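Next up: just one chain, as structure tokens, the form predicted on its own.
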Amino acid sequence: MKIPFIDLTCQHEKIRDEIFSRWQELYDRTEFVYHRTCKDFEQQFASWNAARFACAFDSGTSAVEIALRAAGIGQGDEVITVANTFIATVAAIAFTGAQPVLTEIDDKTWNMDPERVEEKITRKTRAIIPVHLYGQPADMISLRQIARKHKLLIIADSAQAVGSALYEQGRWNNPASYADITTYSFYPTKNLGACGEGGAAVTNDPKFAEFMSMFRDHGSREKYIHEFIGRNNRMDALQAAALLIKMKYLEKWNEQRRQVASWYLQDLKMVEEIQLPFVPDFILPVYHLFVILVPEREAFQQYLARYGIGSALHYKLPVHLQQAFRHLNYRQGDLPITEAVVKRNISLPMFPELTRKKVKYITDTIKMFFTEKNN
């Protein structure tokens, strides 16, 4: 049996006619760039996230950088985030001229550890960027308390966690309600993926929203009138149209991901060599990825491949040990939990269309690997 790490074909075949029909409309009226369709997407995405404003961008990386700029963060400022993330989170801080400060993760959730954040706060600290990794929100309840105590902003990176939730005071809340600005990526493999590149940010602050909207349009609120130097980071109409269609199915797709995750958890719970994802009671994840920790990862991955099972590493090397951020002067051993997780983590196939039969084939193969290894 062949099971890829991710398969976008099935999902796109089901909505192919809807998307192509909408793209035909846009083509016929030559609406290719940011215009009415993008504004419709912004309005619906803001509402979907229980936010007042949304701003659509050309990528999730742009969303994080421009959110930081909207908050006035730049040269001389420090921003606390994690090294267990895609490099774009940290690069966006560097783009503004601010200093990334990397903190440790929790050894169970693999997200930012709130207890370690306060150790990193200095008089230069302006913001915290929690990353909702693998589709599971960070502990935003605790992080919001820390941010309020120290008068810091929270700019959350929710590139992998659209549709997730936190439980507080008798209700499930969108993680965006705990942050000053929350950013998203619509890279095609995401739970809500475009048919190309895309990103967005949501906020309840009109000043942040106005700056982001202007910056991504050359510092302009009126055509050909420019109040500051910005860039062209707008989303295009074709991506907005695809996202509007996909949003109708997102809750169903996320629920299917949770079902797939439950099969994995059920089948693998007795395999002692594996550390499974840990989800606190107050978190509702959306399982963008299903990540486990295993010993002898290279041999494990090769074994899966031998049986036709795809996998991936998220991520091979933590940001603080990347050549690109050598100037930050972090060394091996500075973030021991992060480093230990990155050495052992492996992402199993995860997409909504995975069937029970396929998941069982994967988990049976995993059990077989450890049985053979222990005999």
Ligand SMILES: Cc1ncc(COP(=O)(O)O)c(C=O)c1O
Second form
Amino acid sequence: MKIPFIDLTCQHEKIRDEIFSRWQELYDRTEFVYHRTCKDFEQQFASWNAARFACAFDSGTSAVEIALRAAGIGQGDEVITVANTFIATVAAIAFTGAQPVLTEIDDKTWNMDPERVEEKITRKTRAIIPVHLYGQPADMISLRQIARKHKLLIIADSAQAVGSALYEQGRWNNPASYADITTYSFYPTKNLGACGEGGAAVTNDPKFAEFMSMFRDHGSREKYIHEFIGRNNRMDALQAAALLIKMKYLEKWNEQRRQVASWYLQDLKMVEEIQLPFVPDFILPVYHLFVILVPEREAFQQYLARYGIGSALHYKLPVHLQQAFRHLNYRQGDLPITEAVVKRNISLPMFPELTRKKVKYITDTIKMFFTEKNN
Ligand SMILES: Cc1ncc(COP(=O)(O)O)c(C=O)c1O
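Requested next: the structure of the form predicted in complex with this ligand (the form predicted on its own having been shown above).
Full complex below, order starting with the chain above.
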């Protein structure tokens, strides 16, 4: 059996006609760039996240950077985030001229450890960027307390966690309600993926929203009148149209991902060698990725490949050990939990259309690997 790490074709086959007919309308009225459809998307995406404003961008990387700029963060400021993330989170901090400060993750949830954040706070710290990694929100309840205590902003990177939730005060809440600004990526493989590049930020603060929407449009609110130097980071209409259609299915797809995850968890819970993802009671994840920790990862990954099973590493090297950030002067051993997780993590196939039969084939192959290894 051949099971790719991710298969986008099944999802796109089902909505092909819907998307193509919408794109045809746009083509016929030559609506290609930021206009009506992007504004519709912003409105719907804001209300989907129970936020007042959404701003659509050309990527998730732009979303993080422009959110930081909206908060007035730049040269001389420090921003705390994690090293176990896609490099974009940290690069966005660097783009603003601020100093990224990398903190440790929790060894069970693999998300930012709130207990380790305070030790990184200095006079220069302005914001914290928790990353809702693999589709699981960080502990925003504790992080919000820390942010309030130290008067810091929270800009959450939710590129991987659209549709996730946190339980507090008797109800499920959107993680965006715990942050000053929350950013998203619509890279095609994301839970809500465009048919190209895209990103967004949501906020309840009108000042942040106004800055973000002006910055991505050359600092203007009125055509050809520029109040400050911005850039072109606008979303295009084709992406907004595709996203509007896909949003209708997002909850169902996220539910299917949770089903796939529950099969993995059920099948693998007795395999001692594996550390499975840990989800606290107050968190509803959306399993952008299904990541496990294994010993002898290279042999494990090769074994899966031999049986036709795709996999990936998120991430191969933590940000503090990337050459791109060598000027931050971190060394091997500075973030031991992060480094230990990164050595053993592997992402198994995860997409909404995975069937029970396929998951069983994957978990049977995994069990076989450990039985053979132990004999
Ligand atoms: C955690 C995280 N942050 C930021 C980004 C950047 O998003 P984009 O690729 O849309 O620029 C990604 C995308 O992969 C991501 O996973």
